[in-house]
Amino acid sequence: MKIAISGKGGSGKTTISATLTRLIARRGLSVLAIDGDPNPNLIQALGLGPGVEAEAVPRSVVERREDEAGKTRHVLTSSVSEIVGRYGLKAPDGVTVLVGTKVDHAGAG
């Protein structure tokens, strides 16, 4: 099962979210949580410290490769394990969460 969460700012995403996960994570089901918002605060909400932050996923895990035909595609340049073991953290009830990016500074988004 996947599922997305998109929505104005301030619309409760980032809360939503973890709840969902979590509880999800209670029923015994793995579950991978991944934060795209270039202000990251999934971490928190799924009760992890205020100080704990995540090493976000670099660009370089994506790669632009031509096929054959010319056609381009992203392919990832490691596992999908490999990402999640390198990038991953342990949240509260057995969620993994992954900060897919973050802004450093403005323009560099």
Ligand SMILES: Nc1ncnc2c1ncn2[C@@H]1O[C@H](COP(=O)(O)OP(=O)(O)OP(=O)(O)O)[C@@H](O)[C@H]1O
The other form holds:
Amino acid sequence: MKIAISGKGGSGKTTISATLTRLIARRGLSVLAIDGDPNPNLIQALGLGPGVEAEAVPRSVVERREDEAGKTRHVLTSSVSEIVGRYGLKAPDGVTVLVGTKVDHAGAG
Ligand SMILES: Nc1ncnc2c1ncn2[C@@H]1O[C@H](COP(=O)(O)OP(=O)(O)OP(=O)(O)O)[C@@H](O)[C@H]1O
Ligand SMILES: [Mg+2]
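Form predicted on its own already given; the form predicted together with the ligand follows:
The next block holds the full complex; its first chain is the one shown before.
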């Protein structure tokens, strides 16, 4: 099951995401939470301390490739399990969290 949470700024997306993922994990399901916000704070909402820093998944895990028909596709350069193993953090209730994006510097967003 995949759940995407989006909506207007400050409407509670991060709070709902953290609560929902922890509740689902408490039921014994394996949960991978991905923070797609360029100003990420899901790891704090999940209960990880303010000193915990997540290394964001770099853009290089996705590559644009053109197929024989000239159609552009985005493909992963590593497997999902490799990405989770390298960049995933363990949060309370057994939730694994990935920080999917981060603005590196001005003009890079
Ligand atoms: N059900 C709620 N009742 C009252 N306050 C809430 C509720 N849900 C979230 N909040 C508060 O509202 C504020 C915004 O919540 P949150 O950060 O989850 O929103 P967001 O949609 O992720 O925001 P952003 O667009 O900035 O990422 C926070 O201070 C949060 O504690
Ligand atoms: Mg948010």
